[in-house]
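Given next, in structure tokens, is a single chain: the form predicted alone.
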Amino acid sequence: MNYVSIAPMIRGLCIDLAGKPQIAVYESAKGEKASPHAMSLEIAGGDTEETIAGNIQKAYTAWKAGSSTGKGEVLIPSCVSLTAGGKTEALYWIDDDLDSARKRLAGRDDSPRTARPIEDGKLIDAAARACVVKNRVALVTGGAQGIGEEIVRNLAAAGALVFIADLNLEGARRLAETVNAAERRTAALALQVNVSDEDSVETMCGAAAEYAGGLDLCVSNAGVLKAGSVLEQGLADFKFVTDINYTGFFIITKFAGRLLKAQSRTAPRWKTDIIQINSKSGLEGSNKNGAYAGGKFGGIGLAASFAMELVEYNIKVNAVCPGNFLDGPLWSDPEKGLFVQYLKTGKVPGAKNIADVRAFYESKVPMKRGCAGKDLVRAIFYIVEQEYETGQAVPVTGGQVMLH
């Protein structure tokens, strides 16, 4: 049985009759006596992910036609068993957030919840807009370190579960240590991932459904710079540069659109994202960085393609071009930085020392400095309330570049 697929549609359902995200938590139980408040779900080896949804929607309708609830409330279930020949296989919990759905399954509390149903109002929802990604799970890979790094802890600090995804593996631990540490609860979790490998991709994507139920969110951030000139640059360089930027956001979107379609089944009214972090090399082109550029444009043109296919689902997919982070490592490292490496090569005429070559770079943007993380937060989250927008590729350049 593979209780992965199942996870998005349980979770999909319990979001649907609560309108708001929802943790559902995975718990083997195979022989186990199911909690007598338990929706019960039956599942044959060979169903479909079509079919699958439509029995979960059946166990629903049968469920809470044992219960009661009050006047004007929707019931929500906390506990989904799922079964096997009539033997129990594996439960779900499900509330909230992570916490209260781990609190349930220490306690073994499988008692029913309710909310009242949705209204779509034509107003807009000001304490809505203020909690945008609140309890939303959300998954951002290359998330330990640098750009990914503050995605991570303003996302956590806005009241998301983060999936800190990332190579390494060490590193994304601790930063869920401290994020946890800071926020004062589970917001954040570490999975290890090699984007530009399949295998690596869809065991990451696994683990989400398994930890959470799914995702709402995927913040395709991973990426990697080696310039060079095209007259000089070796293939080997190239196509690593290609391999992490350009097909790791293909394989991305391949297994987390796969959660989200199947989450979709039994949530047809929330829409969920897919954001690659793009860049504004992506919008005009950078010197003797072809593959870096070549990369982020396919990066584009693969965000309006997938958006396009994906839109069937509720899925948006866009992209975000931020201009140059120059207070992070990419740019300021003393040794290794950019900011070092153009002033050796005489790259900024008359630059002599680091503050030239900075101050050379912040006269290119109208705004005089740099793209921040909040910057480029606040895109982010610009996109997940924007219910009516996909495909798009959003500058955030202080004016540097200028879309028309």
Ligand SMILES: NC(=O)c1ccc[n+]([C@@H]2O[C@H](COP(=O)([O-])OP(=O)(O)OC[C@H]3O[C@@H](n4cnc5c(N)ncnc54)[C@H](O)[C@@H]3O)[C@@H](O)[C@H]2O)c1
Second form
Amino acid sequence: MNYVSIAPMIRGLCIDLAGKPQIAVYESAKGEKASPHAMSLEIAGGDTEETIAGNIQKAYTAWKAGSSTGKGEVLIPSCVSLTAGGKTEALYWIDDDLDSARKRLAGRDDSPRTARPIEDGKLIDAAARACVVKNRVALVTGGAQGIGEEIVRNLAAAGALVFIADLNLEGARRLAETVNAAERRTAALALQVNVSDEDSVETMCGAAAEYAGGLDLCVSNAGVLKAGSVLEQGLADFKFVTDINYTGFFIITKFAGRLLKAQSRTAPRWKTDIIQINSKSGLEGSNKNGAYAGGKFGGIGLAASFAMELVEYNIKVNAVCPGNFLDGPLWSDPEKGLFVQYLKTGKVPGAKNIADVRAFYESKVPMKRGCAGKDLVRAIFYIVEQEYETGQAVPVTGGQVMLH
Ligand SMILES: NC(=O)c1ccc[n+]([C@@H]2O[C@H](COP(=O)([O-])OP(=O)(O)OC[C@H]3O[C@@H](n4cnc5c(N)ncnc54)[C@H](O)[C@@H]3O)[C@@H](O)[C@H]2O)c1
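To test you: the structure above is the form predicted alone. What is the structure of the form predicted together with the ligand?
All chains and molecules follow, beginning with the one already shown.
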């Protein structure tokens, strides 16, 4: 049995008890002596996810028996020791954030914690609202640059732990270092992934379970664009775009969904999110860009369908549809960017320089500017905070696309 796959259920229990995000760091601990204050969980070969979830609840009841807490407080384990056939196999170190959980592991500090779960108030709590992603575990595919980088930086600045999952591992590592230095904590971790490859995505989700115990927010952002006329475009290019933008979202939701489902078995009240970064091209056609727009339209169909199925596990699935992110490398790269390409190919009539091409695209937006990172991160915060919505496509286009 893969003991890492049990981490989301242990994390789920702690989230359910605390009413807020928790980190559970996995440690392989074959034959180690039982930790004195750890919650002990015994598993057997034939156990299923369902029976393990039930056993986790029973183990918690047995562990807390006889302990006393203050009024309205609950006891939370900071270490769970997993045994099979009476022998220790793994330890899971738990705390509110990654650095604290790692410190417990390093210092073998298994002393139990208490929490005072927040009660659901009738009025919106402004302080809680400002902390909507604090200590949540997020994963952003294609997070090393462009829109993904903006999402990573903003989530980390708002207190989340963010996995930067990208084909470009070096870029993801560089960004993680910058973010961690800026935040003065471990706010970001780099992972390599190819979102169009099932094994790679499964490994990525396993890493999220191992390093943090699970996820609260999965942002499927990695995407590519290869424009081309339907009369001319090669099938290989069409498939390349579709594999990453459309099929990639299916693969991400499959494996992140499994992880979130396992976590929800022991955290039945905790809402989690899968968000696809779609595009305004998912809401209206895009001339000579059918592979891209078609995949994005399809993404909205997938989000709505996955939302219907996964609501049972308290997983919300939504899409965000940004307008043109004119400051990102896709548009502004001085060699390969769309501004340069459109200038060279004469796509914008009368444009003499890059400023003319940019002005042309800005003039199409009622709000007269391109989409910025902060605009679409606000939409992500809205989706996470809004517990009563799923299966939607939220436009962030400065009014360029208005829903009917
Ligand atoms: N740039 C825009 O104007 C714009 C507008 C609307 C929507 N979007 C969407 O936003 C998302 C990000 O776009 P961007 O402009 O930031 O792109 P970008 O090209 O700047 O960055 C994309 C990132 O994804 C990574 N990536 C590419 N293929 C991958 C794969 N197979 N597996 C994992 N990672 C991979 C790249 O390494 C890169 O870091 C895309 O889904 C895109 O369709 C972009």
